[in-house]
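Shown next as structure tokens: one chain only, the form predicted on its own.
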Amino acid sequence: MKCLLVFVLRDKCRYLLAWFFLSLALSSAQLLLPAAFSQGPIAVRIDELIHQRADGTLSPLASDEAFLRRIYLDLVGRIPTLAETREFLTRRSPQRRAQVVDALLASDEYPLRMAQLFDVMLNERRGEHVEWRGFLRQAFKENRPWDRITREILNPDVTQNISRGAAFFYTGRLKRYGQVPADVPGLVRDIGRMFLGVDVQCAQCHDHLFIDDYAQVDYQGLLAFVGNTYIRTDHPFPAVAEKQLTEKVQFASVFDGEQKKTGPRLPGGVEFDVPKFEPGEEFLVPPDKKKKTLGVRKFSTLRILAAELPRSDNRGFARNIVNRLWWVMMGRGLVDPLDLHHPDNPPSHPELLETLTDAMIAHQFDIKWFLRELALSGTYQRSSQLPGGFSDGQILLPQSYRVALERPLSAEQLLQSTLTATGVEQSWSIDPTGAKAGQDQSTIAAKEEQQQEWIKLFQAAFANPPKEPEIEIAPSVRAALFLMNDTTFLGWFESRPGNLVHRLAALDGDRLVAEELYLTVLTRRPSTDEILEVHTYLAADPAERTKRLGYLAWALVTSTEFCVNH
């Protein structure tokens, strides 16, 4: 109450009725926010429910400066550049960290950095098509519901442009390596790992081991779904087709060798029946070979799996969803590891994420909704700094959610941030669908080309091996070697008309100096003594200065603190 009283006094009595209110909405979390901090109704909750379970402090709020650092990377895929960084901290409004959060969301980019976040999170560095990234970035931008999306992907239609690439998620599975068989057993993994945080590898050939609710039946339903799928080579771009399921799927446990069989069937759901048709009656509509086409066929197990594994009352779809964008924004799971859902490894906060899945049920499975209730909680504003009064040897469990996490940036969002700190051109900024003013379809072919041989260096030096999730930071020798040897990314550092390094040079003073350097690369000023170093750099040799500012950059962007989001 004594820090409320001085608050009010000090802003005049301004917000006192707003403080109130909020203070009520958060008496059961005792949590006070500033004045400057805006939250929807599930983002209120959020906080109640993890200062439930805190188990002792929780770090404040982060700064201006690291919340618009950490929202710009999350939502789409960058640091804010230095107009950007300037304009927010000398808004007075109390609702600014609302407002660029829902400026982010409406903007150009969010679809990018979607497409970019979910074809990592799905596909795995399995490989790209423009279709599959078309197809992605196309969903976002109409804020397509997940639960249409997943529809899209489990039974992807030819027939439909806006979706067709979408059987990129079969084909990149599908494909045959050589002498390498399709990977069927990875797809039927992939598709209960990515869609209900269920990982049945291990009960392919019996039931899980250490899982009692992973059934060898599990495995095998969903092979059923899938295992008579094919890739079609009559298009030029991905495309899948079915052979008819006729009968059960016939497997048996290596441990006692019993014959069992199973129709289509989720885990832990109802299995469907495997019905028999006379020849030539089991299409609605029969193939067309002057058309080639396939037909539609009666009995389809990709349309039952693309109809009933994303319905609304399948709350391990939903949980899915739910715990996979709390990881993007919070650097860890509720349920964690993330495809690991079952009742022996419980969320660390079960009364949350049941809050969280029935709000994305009832809001439609509405991505762009969710993610911003999540921004908007105290949570994820949080600083990642320890809390006051922690001492050395305390433990603090990262599922506490006490303190913000580190996490990594991908290979994607540290190559865009490297262009927005050095000033180099982004050509992700550009609209694929057309030019924009001054910019001719030539210029857009030939900066897409760049970025494209860009984002190869930078996926080659820090992006995982295909089928490994990159979930936590990983540093590597050659990350390290492509930071202080790669020429093309070495030469953003050497100045250049416009860029940061001849910005730099052409500032007066070395205090200048080091607020545009760290404002532009770090988003947020240098203490004092980084002020003295840079001038302690800088004067050391005067003749080398715009060289010494090259080296200057370089060191910031290859820093830990650049490369995480914290």
The other form holds:
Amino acid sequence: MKCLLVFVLRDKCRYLLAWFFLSLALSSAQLLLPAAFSQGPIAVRIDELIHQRADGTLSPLASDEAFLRRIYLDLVGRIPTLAETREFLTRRSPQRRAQVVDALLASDEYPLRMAQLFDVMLNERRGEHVEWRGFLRQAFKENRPWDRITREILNPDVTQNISRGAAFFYTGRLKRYGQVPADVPGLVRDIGRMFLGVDVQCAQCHDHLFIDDYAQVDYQGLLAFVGNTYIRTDHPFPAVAEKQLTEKVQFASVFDGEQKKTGPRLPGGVEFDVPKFEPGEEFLVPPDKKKKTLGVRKFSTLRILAAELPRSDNRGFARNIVNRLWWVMMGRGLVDPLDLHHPDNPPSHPELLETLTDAMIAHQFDIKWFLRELALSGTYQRSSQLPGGFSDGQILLPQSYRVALERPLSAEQLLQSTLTATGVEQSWSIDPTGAKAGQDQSTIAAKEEQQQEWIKLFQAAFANPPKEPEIEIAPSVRAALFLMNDTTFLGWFESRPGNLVHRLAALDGDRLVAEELYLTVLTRRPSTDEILEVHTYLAADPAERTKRLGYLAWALVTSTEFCVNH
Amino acid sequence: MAFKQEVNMTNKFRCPQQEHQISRRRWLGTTVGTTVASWGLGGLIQPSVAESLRRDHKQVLFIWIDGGMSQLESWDPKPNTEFGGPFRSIPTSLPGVYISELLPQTAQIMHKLAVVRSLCTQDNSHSAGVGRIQRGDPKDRGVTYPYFGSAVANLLGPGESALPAYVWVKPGSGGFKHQDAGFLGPQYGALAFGDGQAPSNLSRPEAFDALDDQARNRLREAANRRYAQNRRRKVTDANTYVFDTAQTLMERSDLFDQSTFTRQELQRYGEHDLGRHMLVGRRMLEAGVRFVKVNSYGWDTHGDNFNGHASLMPRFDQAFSAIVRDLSERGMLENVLVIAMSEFGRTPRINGHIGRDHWPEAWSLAMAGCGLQSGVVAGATNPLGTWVKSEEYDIGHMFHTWFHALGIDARHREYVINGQPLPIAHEDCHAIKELLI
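Let's compare: the form predicted on its own is above, so bring in the form predicted together with its partner chain.
Full assembly next; the chain just shown is listed first.
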């Protein structure tokens, strides 16, 4: 099988012949797989369905080096260390890619990366809270199913220490800033966007003008669930409570002015009644002022929302998480944009989305399992270099997935990768729950504090402002000025014992320098040209060798190749 | 009942009943081919789009007088009337037109200006007014409109200078003010120079000399070229663009060197914040920046309005008249649209603290340059200065007028955001014809 790939890679003349063989192989997708990895049944199906609609050549599988960099960035949020790369490249097992996927999914760094990913995705840089971060880390450490995580977010329980921080999803949006009121429309919108993949913002005042499927009642029905939620101030951690909903929400279209009402209702779903209670009859457990409890209401819209939205028979809920995780790993949602699922915006691969959704439901919303399936597919492991025959990639539609899409690195991924590359810090992997062997508490605290400072520095330079989704690669002048001139960052390229430049300075011979440099920073070996460039540049002024080593390292860390996930 | 309140609260977010009626028809008849706004990388990587939109390098100087300049102590004095206050009016270079005696130097260049005395806008609070005015008070469609600076940056692009399209010279702190951009996306936000100083990370650390810097960037660029081989151009192009802009900005650090202003320049513009900031603003315009905002704070004279204006107005008079003169003498006024305004005017009624409060109902602004008539006063207030007696102009009328002056057809140009076409200026308003050439 390797021969086939070599044809595709190296011999354009035989490319048609190779494609013929590949097409034959489609009927049995296993045949397509190189010996380097094994797949689960869903991964196989992904490749079949992507191939069916590819309509042209696909790029070959990425090299082991490219795969390793990509999977580390996706699953643990940083590039591999030099030692990890070298060790991986010695492996000959056909299972080696699956092995590294499994090892990373089982590592301590996986929940930290997932917590950051979901924090940025769900809260869009609306601030940080230690309880929220703790909730996410614990959830991913236990691999809590997505439906349970969603329930914990939509109806946060102050009595549950392990999940109460989830309330930050609400409190971050309901908080008032000076004269700026609580962002109730934003909250309604984001429940639709984050958990159902529908953005009903433009259906607030009338049925959506361009999306027939989004009606005003969809917005108003969601509002009925959360419109009476408020922030509790009697707890030091994020907490919300709700006032009793006593009437349906009234609304009117700005076009015809007709008065309408709705009770709580999920978009496209059934409307829930709003029951009437005699005064004093609305509680199952009455509030207790002495114990400072708010009691339990017989009718709680948050409880209904948490029970009804994250259900396995709610197709929109399941599709949304499938599509979002697909975007995380593949760089583009099967439905794009992520929050505009509706019949007039069909998925690029309808059958694939349905297959994945079925599988996700069958696996009880197991995020780790799902990521593993995606990671083991040939589609994920494809090269980001254009397939043969293309000189200009613009004519290649991204939704064909014929070539791996380049993806942005978050400020956090970029920081951890930079620390890893420059050798300032091996990784951020400090066990949040306790001491690692050989590390005392004060060292850990000091390191965490240092990390927090650096994270703020990188967020200021690279993160989007609050409420701006981080979906695409978006270079900025601000980031460029940081990379060129920030003194903390530039300090990492000065020779200090143990760091990259120090190590390079100790090496004998420019070829060795180039190999160590490229393998450390870009997780690949240098080309002949690149070795020559290193040699020429260093040899031009031997007196300035250390300084020049620093510039070489800086140039690679600030290059596009380092700053994107490709 | 509790929830009823919530419902009422949400009503605030709704658009008024009669809205959209006209525009909806138009939207539905409009093709998406008019796409102007772009998300993500669009604005960065398609200089060709900006290219096709470029006029002969029209620029804007937007002087923002934060807090509310009193129209009665500036453009629309009513001496010897009930609310007129203690200041006299003086004749100007425009026969028959009088302005406050607090603007003696401006009075001499009145024939270069275009003044509107019939503004009637909606918001009388700072928190709402500053944003509403600078966003052109668009209809509430549940999206956040861009400030005028971001709008111009988007519609006209950065131009050939390779400098950022929208810069903001202001007292206090600087930074990247993405909020101004609204739905256009952060890249159209303002690059703010606090106290006219350089943005963070602009200067190269001393350890690097120019040759070092060149050497390391050459290595970086070579690495990028290798990466781009056999890959889509999009990412590398965008990256190249931002690094080039950053480097241009670094090379133009002279723009921020206030020590090189001559003694004479400082005397003419005034040796105070506004004077120095206006000089920095002039440099930005000369360097080719598309949109320059210069900010003055502290005009909210609820108490002691007259002493307040007696001390504030001369600084404005000096800096404003100096820059209009300079732009005119350098032949730049033809292509630079100058606007000086606040979020509202001040009440004719003088309050118990000898102050004037917020008054959006009848106030004034001044303009000059690009696309505008010179020596014209549009609109008028009644003899007491309490209400507009001619046609009332909202900020939407001004946006139409400004866009027209810049050669942008605000009746037909639209932003398209997530498939939704959005007018660039309020569709119930129109350009003020008597102001336009």
